[in-house]
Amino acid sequence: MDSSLFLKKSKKKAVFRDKDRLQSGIYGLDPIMEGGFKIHSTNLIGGGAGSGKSIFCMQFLVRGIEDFDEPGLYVSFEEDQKKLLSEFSGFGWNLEKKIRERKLLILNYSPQQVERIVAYGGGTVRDAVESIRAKRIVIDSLTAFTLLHKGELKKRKAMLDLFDRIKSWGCTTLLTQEQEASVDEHLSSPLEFEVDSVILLYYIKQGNVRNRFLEVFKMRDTQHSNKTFPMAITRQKGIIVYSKGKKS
């Protein structure tokens, strides 16, 4: 066996993984980005309304808990815990049980509150990370946070301050942001230059049907695919990326 791999045991099963990578939990995604996200990296999940950003992020946390016993923290700027639990109830993830067992925490803050938290050293978010020994963090979404600041320089400074605080917590983090829906034309935001990877989700109308796609737009120190892949959201498995061809 490759010495770069090690065995991670959970209550349910044992899984081999690269010691430098954190598996995404998204079916079909890891093979196209060298096994997963870089450990302790900051990763942007971009897409338009209905593209699946929040589902992607919660699946990342759920699979981390169930496959690797890695607790996760979900910080929402837009929806409270009750609403989020209702939205994810159809996937069979049993989020309430994970919350009771202190494997998952869902926090709801306004962007203004988060800015104050960052300014004063991390405060309650840092305490939440430490209380459950979180390995994975989701921040959903950055769009509202950036609207607090006028001018690209102020927005960029606020983002850099937030990223520095996140990195100090020693977790692998996903951040969501509203992005344009065009596959053919992508205008990179300043934020994309600061994160370690950018994954774009598309929900595009083709004829009279909307179809979903995923693209690994950027990933540092990774030989990732430059293709755009079909994607689906299912009740049984959540998000599936058809990196080997879509099943009929």
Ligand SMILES: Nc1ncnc2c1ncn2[C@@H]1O[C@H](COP(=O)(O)OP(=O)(O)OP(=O)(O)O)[C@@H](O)[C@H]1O
Contents of the next structure:
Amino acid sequence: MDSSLFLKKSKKKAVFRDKDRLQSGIYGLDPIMEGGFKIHSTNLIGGGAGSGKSIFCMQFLVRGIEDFDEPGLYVSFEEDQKKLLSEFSGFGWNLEKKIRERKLLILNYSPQQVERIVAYGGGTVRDAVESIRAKRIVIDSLTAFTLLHKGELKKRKAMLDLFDRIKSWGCTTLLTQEQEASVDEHLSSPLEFEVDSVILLYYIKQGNVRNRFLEVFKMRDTQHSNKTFPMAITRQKGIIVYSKGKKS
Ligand SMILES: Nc1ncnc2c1ncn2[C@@H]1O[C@H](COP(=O)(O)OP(=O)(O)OP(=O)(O)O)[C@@H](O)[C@H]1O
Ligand SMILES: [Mg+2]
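Alt. form predicted together with the named molecule, vs. the form predicted alone above:
Time for the whole complex; same chain goes first.
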């Protein structure tokens, strides 16, 4: 299926939806991962600065709202709502309207606040999830949270606690992590062992230009593609993965 056909079909509500998959909203991505993310899974989007992690995550929420009427929660550790709205203003996503209609909620927490949320039962996030009946959650980014803890064991314990909380919210979740990525060699971070899937975004210099690529590195219970595909960020559609070749 080429990416334009995929776009048309995804606009027809739930027609191609496998019951245990949730469509990613990223054009061209679902066909290479058996139809989408596993429902209720926790998924990591990794990549370097400017590789497209935040755009990927917001597009996941926007397409969920527009195509499937699934409300979404965006938990930002680094930027407040105003800054995020201005960052995404080029995509015609109408985020303010979605917020007014209570389909989209943006929360801005410091890593310390998240630590407390995890320790004391996650009430505030659960309230937010329930208040909009969220089906999709984004946590962008986990890097600052992991830096709170010294030593691998403590980091891992904090992550596992956070994941338990996330699971209890009953949504499909994307987490982002900053990681310098080389296509040829990949050293998995401890976080990658805990999550259900890992998608890596690359922004690589080839000659005198940088090109974007995407790879599904891991996805449990899924026969995903093992190729690295070209991708683009466009104003019209956001992120497109050229999984069936690139039209010039
Ligand atoms: N409207 C747009 N049209 C095309 N490309 C865009 C547009 N807006 C941003 N970009 C590209 O996306 C990049 C930023 O993507 P994004 O913010 O998702 O990256 P990130 O991986 O979250 O980065 P960071 O690690 O700094 O948070 C920009 O550097 C630019 O190359
Ligand atoms: Mg970002």
